[in-house]
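Encoded as structure tokens, the following chain is the form predicted alone, with no partner shown.
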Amino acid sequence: MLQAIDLTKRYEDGILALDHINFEVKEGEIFCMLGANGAGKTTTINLFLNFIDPTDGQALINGIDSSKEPLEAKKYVSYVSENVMLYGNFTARQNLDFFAKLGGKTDMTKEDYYAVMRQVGLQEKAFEAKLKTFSKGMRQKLGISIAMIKDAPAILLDEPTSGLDPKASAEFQKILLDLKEKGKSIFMSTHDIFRAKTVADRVGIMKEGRLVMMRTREEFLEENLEKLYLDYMQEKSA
């Protein structure tokens, strides 16, 4: 489970990037965070990953405070960024092997890697191809493969569908729903309202560091989520 408790980040220059936000993502749940650039979505993810320290509050992964016990907390989470940073001169399988061993998975075979890559929809001819030849969609799929091999109970996704074509985006959606069925807690920051409506169990809207709206699936399906989002974005801040 992922949980933010009064999570706050104020930078040294005085900018309040995150203002006492609260939410949780339960097992088998997808939580989508919508918001414009600079709203605080990536800051939230960075706090969970202990890339930065909170000014106040807690980011808990499986009940562990990520700022106090970062190495222990990271055992229970996988992360896929908007631009997956992998090794261009390694093949897809070599990248999987490297990150699997980095995560303590030392008993994986070539066929294990192939099976995961098939599961995310990578073509067989890509398995032994170098990453520098891959499209963004293919790199995203490999990033998800790495997350799946780690088999952590929680997954953080930062704008994972950005730049993907419709086919790759639809394939990515299926992977997310499969991971949800396996009981993963999934937090996804996104601009993609359509994808959020399709996969999310709950949706939040971030604006200027504040979580200004939260809706369950039942609630946002009864409303016009696009209009709701635009209305919040156009409101003047208090």
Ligand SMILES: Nc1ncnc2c1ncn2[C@@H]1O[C@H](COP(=O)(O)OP(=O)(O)O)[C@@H](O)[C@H]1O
The other form holds:
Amino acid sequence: MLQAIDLTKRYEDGILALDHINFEVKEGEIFCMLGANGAGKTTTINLFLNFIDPTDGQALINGIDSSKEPLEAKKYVSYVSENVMLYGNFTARQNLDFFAKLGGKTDMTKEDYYAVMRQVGLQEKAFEAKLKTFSKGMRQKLGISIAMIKDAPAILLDEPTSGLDPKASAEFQKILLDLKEKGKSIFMSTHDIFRAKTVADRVGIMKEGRLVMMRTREEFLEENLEKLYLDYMQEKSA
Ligand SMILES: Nc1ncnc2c1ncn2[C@@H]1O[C@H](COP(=O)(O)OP(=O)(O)O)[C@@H](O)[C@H]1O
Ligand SMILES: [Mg+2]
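Moving on from the form predicted alone, kindly provide the form predicted together with the ligand as a structure.
Whole complex next, starting from this chain.
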């Protein structure tokens, strides 16, 4: 569903942010990408979303090249950013309504919005509360519910658990597993090795624009993922 083929990005100022990255995320799979700040995780996501164009290679969504047919490719993907962009003076429901309509969904009722907010575990009293009163965890849940309304087969998440307290992070994990159960393909960048270990079918480690390690669930459960990660971080780049 999501496929990076020799995906490469050199920014205008000459920085090689991504150097021939290859990976695939199939239906019902969660792929977690680890890596220090500046490793290239957000660049990877931005290429799938065609916020930027690749220098070389391809980012395919459902087999569609996101830089050649961006509008078609975007039909199959939802995106939740690190700091979900929501309107502070709108209520949770009004935010959902705004983004649903922006995405072309015009037949959603108040009850539909309430149903999806319940699904992500947002408390009832938050449904009609203004966004500016929300905690980070609540905003993140609303971000996920916006993605769920679109009901795209692929979901890209950029550091979704950064800044969440342990309870919110655990709730978030449950939502991810629900989505996986529904057959979604999930690509998530994260610093949270613990969370990656619990949900990921596959884990990658990026370093200075290169994918230096990739392990299946079976493989990383047999090894010590924290140690692997630290070993790769310490190694001088070849
Ligand atoms: N718009 C940009 N212009 C130039 N360089 C950028 C831009 N965005 C990111 N970079 C650089 O690309 C590299 C990868 O960044 P990024 O993809 O944001 O990493 P990560 O999300 O893993 O922290 C870094 O060296 C960063 O400074
Ligand atoms: Mg980033």
